[in-house]
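We begin with a single chain expressed as structure tokens, specifically the form predicted alone.
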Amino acid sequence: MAAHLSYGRVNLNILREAARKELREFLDKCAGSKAIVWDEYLTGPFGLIAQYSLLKEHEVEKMFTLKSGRLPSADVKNIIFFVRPRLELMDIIAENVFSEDKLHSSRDFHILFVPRRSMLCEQRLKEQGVLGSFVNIDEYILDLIPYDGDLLSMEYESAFRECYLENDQTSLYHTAKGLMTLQALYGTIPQIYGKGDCARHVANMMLRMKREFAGTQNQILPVFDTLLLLDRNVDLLTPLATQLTYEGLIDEIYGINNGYVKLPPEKFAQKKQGEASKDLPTEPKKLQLNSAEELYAEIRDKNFNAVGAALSKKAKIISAAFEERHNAKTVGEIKQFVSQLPHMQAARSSLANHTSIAELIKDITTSEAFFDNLTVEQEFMTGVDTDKVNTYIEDSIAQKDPLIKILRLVCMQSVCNNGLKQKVFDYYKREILQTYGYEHILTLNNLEKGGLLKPQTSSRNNYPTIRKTLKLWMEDANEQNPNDISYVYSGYAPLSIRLTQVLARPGWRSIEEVLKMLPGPHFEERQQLPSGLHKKRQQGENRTTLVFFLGGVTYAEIAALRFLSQMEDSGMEYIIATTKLINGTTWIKSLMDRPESQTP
């Protein structure tokens, strides 16, 4: 089922299996038939660990979404609540339990907190008078979820907000715990590098946890050579820019959630000859996107301008393969052709899907609005007129374009100018509040607190120095056959990935000055390995680095790291981990107050 998780340099299926084993053990604790009541946010991440079939094997007969009022009827002995430790969810659970108690007295209730138990939540249940109704109160430690053969995510959407706005370090504790679980399965990581305050906290917590377990030596040969912890606020620019890889654009336009995307159905309707197409499907088309699909693995990280050529090449190969059937003369040849048929048909349907998706995206990327927006982004990145009011932003506000689009551009201008001049800052603020409503003053305040949109405090703008030293802008980026990571944004090389690249070779000492200009400390730690576990490296064997983004990572950055892994002379393979997979829109939304009252 999850074979694609074991294709890469590191077999991430081990992590998935460990998570499945724990889930089975918990389910077996609750003897008899079961109904699971899900906190809706958890269903996506859980789907990557266990399908319904696994739950069914352990007598799970019904599944409901957690909502207030009465639970739907179910003839089961156990009711298990799978929830995040949130107080507002405890009130709903209390309501559910009360309504059940009146009807069925013989039921057992259980709570499984994901990823940690919470004293506060238990206290709330006690105040509501239902704590005594629970037979089992347990925690299911689901920190890092394998998304693909080289990608892990905690799907902790509020991590950036908690760290930078609320000064809450819960997500950092979960990160440290997740990394300890990883080391228990894959061996101690000998070298830790980091940049940023959150990175420092996580490293300190990991080292402290290791000291606390000092008696137990980890006897597993290390799979990872290096861990690099990067704070999102070291590079605020990258997520604000529009991603230009195939996967990045799918996420920007339609949003990828837990490896699935929902697309407008009309492009995927199967029209039969002679039938009127009046009965078009209305349900969005849901597709799973990961490297288990051969074609997707091939094109996901390409710049979108190179996708068309790749698809037409694939179409030629597939139709040539189908033509082979005319050449099959002997029984043996026919048999061989038939045995390849399922694979070829899967490839053909995969090609049809991606051609449709590419057409949908092309309609948007060839529009004038997309081009104008991108032009402004690229002007900011190259330092053109970042210190004055931008006419395109002015016009967009006047036309009442979506607020998120405006905020992304204004934040980008601020980041590329090391803060906006007070006059420009006040002007934008006033225009936004007068056009979109004064309730957004809280959002602007959050963006300021998070460092995305701020007035200039020092007269020096360091961004041009950082851009030149780290070669963040490459003229004439080759989109078809890239030779540098800047192809993922058609010219802009993500700062976070440049730092990763320089760390591998020639090392951070060569960019000390730039590192000092970026927020937070940079550091290096070594973890002692038990004797006999030091790797003897074979000639030409690559090193493996786990890059952990604290506060979120975009698909374009992931594509850039995959590009570095595939480079002939890099000598390094990267596995990517993050608190959340983000894009500019979801990231800004997580920093908004009351984003649900947002105009779409």
Second form
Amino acid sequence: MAAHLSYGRVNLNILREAARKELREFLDKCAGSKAIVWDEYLTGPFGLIAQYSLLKEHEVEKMFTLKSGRLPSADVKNIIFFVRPRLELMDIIAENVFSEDKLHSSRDFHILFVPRRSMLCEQRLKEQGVLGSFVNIDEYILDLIPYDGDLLSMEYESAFRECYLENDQTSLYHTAKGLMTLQALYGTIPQIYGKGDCARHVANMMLRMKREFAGTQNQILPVFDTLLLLDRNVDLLTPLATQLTYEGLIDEIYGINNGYVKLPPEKFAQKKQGEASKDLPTEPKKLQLNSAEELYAEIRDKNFNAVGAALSKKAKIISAAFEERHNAKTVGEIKQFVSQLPHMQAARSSLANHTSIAELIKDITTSEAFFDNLTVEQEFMTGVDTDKVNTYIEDSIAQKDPLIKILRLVCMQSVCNNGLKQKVFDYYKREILQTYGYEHILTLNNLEKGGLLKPQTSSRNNYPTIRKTLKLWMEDANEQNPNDISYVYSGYAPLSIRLTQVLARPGWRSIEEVLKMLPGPHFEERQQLPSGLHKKRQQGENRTTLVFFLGGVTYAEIAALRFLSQMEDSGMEYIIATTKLINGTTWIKSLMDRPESQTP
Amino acid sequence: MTKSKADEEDYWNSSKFKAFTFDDEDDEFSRLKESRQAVNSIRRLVEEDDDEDDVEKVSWSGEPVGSISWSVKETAASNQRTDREPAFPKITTDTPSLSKSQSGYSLSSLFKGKTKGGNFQTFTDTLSDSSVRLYAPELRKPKSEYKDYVSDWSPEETIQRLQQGKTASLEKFRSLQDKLLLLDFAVSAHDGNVITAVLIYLKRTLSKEVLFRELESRQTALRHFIHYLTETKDQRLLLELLRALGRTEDMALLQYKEHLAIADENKRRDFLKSCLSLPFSAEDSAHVQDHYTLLERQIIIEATDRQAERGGKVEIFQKFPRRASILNMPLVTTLYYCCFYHYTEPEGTYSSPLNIRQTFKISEKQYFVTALAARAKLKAWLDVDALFTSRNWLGFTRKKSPLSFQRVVDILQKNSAPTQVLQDYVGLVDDADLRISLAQKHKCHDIVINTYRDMKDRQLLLAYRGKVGRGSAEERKIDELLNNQQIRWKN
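Moving from the form predicted alone to the form predicted in complex with the partner chain:
Full assembly next; the chain just shown is listed first.
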């Protein structure tokens, strides 16, 4: 079921298996039949670890969503709450437990905190007078969730906000813990590089934790050669740009959540002959997206402009395969054809889905609005007129386009100009508040604290220097047959990935000047390996780097790293880890106060 | 765009900016079509097998069968069925059982805890503060195992134990020095959970002044403390802390944020008024002032208009009933509303658009767009016309606009302006190509014909003849032009 996790350079299924084992152990601790009450947020991430069948094997008979009031009746011995450590959830649990006590007294209560126990929460339960009602209070350390063969995510949505706005480093502690777990399974990572304050913190914590375990030596042959820790605030620009890879666009337009996407159903309606078309489905179509699907693995990281060709090529292959049936004459041949049918049908259905998705996306990417927006983004990224009020933004505000779209553009202009001129900054601020409501003062202040939108403090704009040194803009990006990572944004090469690329070759020493312009320290650490664990590298064998994005990573950046892994002469394979998969919209949303009140 | 025309062309021709469209539009389109056709033809071929797709089973809701979120719904649904089964009425008692919890230590005094229905208010009150202890409970073990509870751990060891989820008493650290050592070790362990635990202890045992002073030199701990106060909604102490730290802007914003929770408009207005004296930055201060002024006005306008609407005497409210209240709407929306319902009012009234423009210093462009959209919506074309009319010093009138006429046409068209109206504004678009494409789009035949005539382009005019109605006035006009010997066609 999760075979796609083991195809990659590093077998991430080991991590998944470890997580499943721990889950089973906890379930068995609560002997007898059980019902699980879910913090709804967790069902997505847990779905990447286990299916219902696993829970069922361990006597989980019912599952409910956590809500206030009385628990639904269920004839089970144990009620287990699977929750994040949040105070408001504790209040709901307390309410559940209280109303429960009146009716039954025989059911045992348990709490499983994901990913960590929290004293604050336990104290809240105590204060509510229910702490004593729990037989078990445990934690399920789900720090890094295997997402795909080369991708790990903590699914920690608020990490960026907590780190850069509230200066709360809890997520960094979890990151360090997650990396320790990873090293326990895949061996000590001998080299650590990093850029940014948070990266420095995580590295410090890891080194400290290692010292604390000094007695026990890790005897596993290291799988990773290098760990690169990158702060999101080193590269604020990339997530603001519209991703132009297939997967990136699906995420930009429809949003990918825990590996699933919900799509408008119309294009997926199966029109059978003679059937009235009035029964169009109204529920959104939900699809799982990962490399287990052969076709998706092939096209996800392509620039969208190259997807049409790939799909039609695939269509020809599949059609030809089906045509084979005419050539099947002998019983043996027919048998052979039939045996391949299931695989062919899966391929056909996959092709149908992605053709539909591509059509949906094409309707949007060929629209004038999309084109205009992209043009402005590209102007900013190439440094055109970033010091003036932009007419397109002005018009978009006047038309009351969605606030998040406006904020993405204004932030991008600010980042590309190393802060906006005070006059421009004040002008945008006034227009936004007048059009969308004064309460957005709060959001604008958050963006300022996060460094995304700010007035210029020095007259020197260092963005052009950074752009030129790191070759962030490539004039001749080839979308069909890319030769550089800039294809993922049709011209813009993501800064974060350029840093990764340069680190591998020729090394950061060549860009010292630029590194100093970007926020936070850059550093290198080494972890001693026990003798005998030093790898003897085969001639031409690739090295493996784990790149950890603190504060989120976009699908386009992932595509760029996969592109680098596949380049013949790169000599490096990348595994990607992050606190959360983000895009410009989800990212800005996480920084807004009361985002639900924004005008659509 | 503000760029000059030459600039703009240069800009497009330089091909610097890759337009994100398909390289070869038709080809690409046909490719998607190709794969669509292939899919469809194969579908017909294997239609009967459609339901047996082996890719993934999906339930009615679209969730894959067997996934956790699907199963949550499924088992809950089956549960509802059992709920519906006949059952004996159950007796419920209103007195909650507190027996289980009374043996525990209460830490409630550390929180301004939410009390649910006052049920355990009494319970917490009965425990005096002196009996309160702080420790990390290890609940998996019976109480009897808490033997090492009183062991003599150093601050560092205590923190390590807390970090491993073991019990450790903080109570015995009584001196300020020890408490601060605890805090410093907690901070260097980077474990937010432990830092918070120590902070709760310090908050309870240190005076505010001392705690604030010590936190000021410990930034990490300070951030956690702020986060903790935010989480527990201890607004009062948080405001005090920010004030003591001199972070007055943060404090002001935090207090301002509270208005979002106030639903009653009069209370909200009064609260905003009380915010005016807060130490915001200069710009924010002006915005908050505007926010207050706006709500104050909205309350007055809303009251008057609601009455007018109910009275049934004012024609505009009868013809266009208000869809929603104007309370708490953004400024520009309010301006639109006033341009719609109160356009002709003298500048002295609160609801006069001109007054609003003045008071809130709305930019010319913003005012113009809003008024244009509102008047167009009402099909008040004379008002629309008047917006553009300016007289120069010779007394001639001419049409002027802070917006490009292309945008003007766009706005008018969105408000379904008739062709005769659109025509006037399409004609004012400077750029000939743009003018023609707009005119064609909006079927302003006269403009297209006249422009081709001016361009002396016979071929285009001839081609356009096919696009106008047969026997129409436009067709006759084209024929007249084509037969006109005076014109020197260029082709």
